[in-house]
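Take a look at this one chain, the form predicted alone, written out in structure tokens.
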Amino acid sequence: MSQSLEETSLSKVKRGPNRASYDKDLAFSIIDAALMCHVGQTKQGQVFVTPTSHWREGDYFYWHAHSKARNVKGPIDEPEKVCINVSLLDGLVLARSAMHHSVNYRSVTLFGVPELIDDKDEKVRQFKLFLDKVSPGRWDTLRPVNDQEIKATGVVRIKIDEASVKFRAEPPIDDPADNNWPVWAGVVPLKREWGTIEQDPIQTAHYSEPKAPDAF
């Protein structure tokens, strides 16, 4: 049986609650499929939102940045709860009126106070998990990370518990009076696939092509 996310005054979906879910496995699937998230935080009353790549291990959501970057260093120096959103666009919903156009999507919003990963070996292990998400199996082919790189990279995490899922996966919902309006209506799905890979132009030797993650 799937576990439930913690429904709090922050994580509770108030607008469109019929599209909300607190199923943890569903949240995990969206987090794992996406390659980027947006980290929201405040500093001296100003809101900042930072896009970054993320990954998950178990019940924890991880992200990284330069060790002095705002979205890593800020909430550690002055502990505060951050808000993170992960979103996947699945299609355009074209209705019979402008008012009822929409999109089909999947999203997760998380809240938590970041925890710094400071142990050297654990940081390197997390680097590997992240790289293997981006390109499965690539980590073992790379030049090993050095101490300077490890020190320069900050890694933080929050537990995936205070969070919610919101999604739309349905055709247009028009006013009944417009159902016979003479215009095409329906869903234009977003097709996700990786394009042709482009080798670094300064590289003349041939190597095995990298693997890409599954299309999300």
Second form
Protein chains: 2
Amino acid sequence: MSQSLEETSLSKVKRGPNRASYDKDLAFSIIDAALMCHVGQTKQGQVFVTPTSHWREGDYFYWHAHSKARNVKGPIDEPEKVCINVSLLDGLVLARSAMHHSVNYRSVTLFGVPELIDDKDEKVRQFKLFLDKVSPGRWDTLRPVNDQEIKATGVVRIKIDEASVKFRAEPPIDDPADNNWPVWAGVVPLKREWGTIEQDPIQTAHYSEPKAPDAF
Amino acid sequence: MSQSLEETSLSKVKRGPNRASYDKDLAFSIIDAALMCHVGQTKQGQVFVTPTSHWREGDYFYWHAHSKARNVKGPIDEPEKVCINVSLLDGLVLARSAMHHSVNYRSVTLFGVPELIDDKDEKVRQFKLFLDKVSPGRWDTLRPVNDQEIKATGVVRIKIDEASVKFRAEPPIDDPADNNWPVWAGVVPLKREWGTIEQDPIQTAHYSEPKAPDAF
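Switch from the form predicted alone, shown above, to the form predicted in complex with a further copy of the same chain and output its structure.
Next comes the full complex, this chain leading.
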């Protein structure tokens, strides 16, 4: 049975609680299905939202950036509980009234004080986990990382506990009196797929094609 | 010639300034190409990031929510400059070293103190503009909005001026010494498209199929 996330004053879903879940495995599956997240933090009271890539190992949510970048260094220099959202748009929900139009989506919101990963070997292990998500099997084929690169890359993590899931995956729900309103109603699903690979124009040799990820 | 956005201490891009732009038309095109944005705000010092749908009219960026929802009412009750990010992931950039892996993307970051749209007629006009983005021509086919719905829906906007664009749209850029490293390098583009429409199961009549948007 899946464990539950912590439903705190921050993570408790206030709007549309019927679409909320605190199931940890569900949160993990959404985090793993997405390549990008949005990190929210403050600097001297001003909020900043930064898009970035993330990965997960067990109960921990990781991201990286230049070691001096705001979304890695900021919350370490001025410790604060950041807010991270991971969202995947799954479709348009077209109802009979404007009011009941919606989207189908999967979303996780996480809160936590970031922890900096300092240990060199651990950083490299995390780089590999990240690459394994982006293109499985690719790590061992790459030019190995060097000390300067390890130093220049900041890796932080938060524990996935104070968090919540929101999702919608169903047809429109109109006011019953509108159900016979003469307009098409239903869902227009959003499809994502990886397109034809575009080899670097400066590369003339032929190598095995890369594996694309299951995440988008 | 396109106007320029305001390059302030908030909106100036500090990391990767070579990928930054302050071209207003470019910002508009990215805002219009995306259905979803992430609104960052604070409540009693704690940052929150909320995904939502947005639309644009001229120089203004609009979003809506339940009139009591945090991302509409919060910045009105406690006025603050919110930060909004709109991002579209366009592809994976696979380099010869882990360090130079990246993504191709289009991203706009906006700052502004939200302004509440109170006038009833103006709110309805904005609802129509939003619907026109989501499914062109649909508005006039819907059951008209009523007073209760107008009241329950909060609409806010910020002016698109203190903002910046970041984007990447090119092959990997490796350290020159790595250019002959024997691994495939290039871009894996991400494709988005609208799938087969799924009519509401409770609807048995046949109506014209909806128009899908150009935004994703």
